[in-house]
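First comes one chain, alone, set out as structure tokens in the form predicted alone.
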Amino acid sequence: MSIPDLPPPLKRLGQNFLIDPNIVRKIVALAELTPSDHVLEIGPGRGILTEALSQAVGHVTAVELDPRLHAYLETRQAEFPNVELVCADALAYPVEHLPMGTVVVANLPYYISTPLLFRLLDQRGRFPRLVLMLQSEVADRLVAKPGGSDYGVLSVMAQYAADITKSFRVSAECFRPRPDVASAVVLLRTKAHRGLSQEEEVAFRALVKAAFAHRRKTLVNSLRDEGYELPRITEALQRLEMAPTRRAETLSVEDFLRLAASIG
């Protein structure tokens, strides 16, 4: 068989593949891997990082969006018989199939990496680990501390679900095409312990968007506006000690954690 050419990039798909292989060792030695290790890979893309991956675990499930890619990697799969190339969509692959233990490694694509971001946590029991390359921006988000502009829902419920470093940056030149926007590679090692039940968890994400669904207002506002009742606002406030002028950004994870509970 013909090994095809490889795949041109799709800019709808935000496809940036990756060409440095010392980033490639350092995103393998962030992950912390063993041999007995079940990998998920999301947009092996070229499969740069798949054959290092391949050669670090016992398992490796590689899902690709791009059939074109997926095609491609096909006709590699004698490099790396452990791993297993699924062609669907990350969004809809059903990620609690997988093996409990699981760690994540991936260079998610930009255009749906915080959603992405969220099902991965939502499932953070069977992912101890998740190491990501991410924007600059996003990756800014999700290790931002109260009273920035970065600080916002996904900073909050990320660090309600785990303890995250943001790692290294990676050049744009570490790229093909050239990406227009910085990238960085960030470690979430998940909490095991979730704190809150699964029903409660619904109610703490609605609580947090609804915080800041306008930033510029404070916080009473913003979640009198967002639906919620003003008594029981002004109520759960004043048994926190917590003054009603106060915006959202200024609340910690724990804050948010105590107003969830106080408002009930």
Ligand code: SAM
Second form
Amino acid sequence: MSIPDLPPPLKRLGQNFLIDPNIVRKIVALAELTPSDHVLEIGPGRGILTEALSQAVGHVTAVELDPRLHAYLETRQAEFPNVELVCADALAYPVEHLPMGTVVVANLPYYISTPLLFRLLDQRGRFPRLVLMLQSEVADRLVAKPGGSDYGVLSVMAQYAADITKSFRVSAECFRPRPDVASAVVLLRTKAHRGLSQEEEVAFRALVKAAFAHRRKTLVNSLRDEGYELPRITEALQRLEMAPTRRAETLSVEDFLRLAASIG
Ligand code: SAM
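Output the form predicted in complex with this ligand next; the form predicted alone has already been displayed.
All chains and molecules follow, beginning with the one already shown.
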């Protein structure tokens, strides 16, 4: 088979390809892979990370949206026979069919990094670890603590689901084409059992979203504006001895969990 030329990168698909083997090594090392592991890679692109992953583990599922890159990778399949190449949108791919214990390792397409992250964390019982390259700004929001402007729905929901470390920053020089934004690699170690039922988790997420819906308002006003009845909110806060003047950004993840339980 003749090897097709590398297709030109598409900005709208977030195609900034890693070119630095040292960063690839650091990503793989961070994932603490063993030969029996199964890895999900989202957006294999030109295969720089895929190749390293295929050497480190028993099986890789690599989901690429761009049919041109998928076709290119197929021409290289002999180099990585343990990689299953899938041409699909990662947002629609049924991750719930992957084996339990699958490790996610990916240099994500930044334009969908947040919805993808939520989708993966929804299935966190399946994924003990995720090593993800993201915009540095998203990484900051993921690890943000209460009190700052980075702290919001993403921080609370992600920290509810995982212990998160912003491991290292990656210079724009390590990609071609160079991205316009700074990048960073994060490690998420998921927390499978948080003691909430599925319905309670849905209610918890709704509460956190409503609390942050009007950041400048107090928690009470923001929740009321989002449809929670005032007596229900004030009684829940009273039971917790939480001041009604507090704003959402001052509540820790544990505070939100206590509030969700109290509001019922
Ligand atoms: N892993 C490669 C690397 O590190 O060089 C490429 C990373 S590049 C930042 C993101 C990749 O995700 C691109 O190959 C892009 O085509 C692919 N992609 C974009 N949207 C996608 C989607 N919805 N589902 C799966 N892959 C997607």
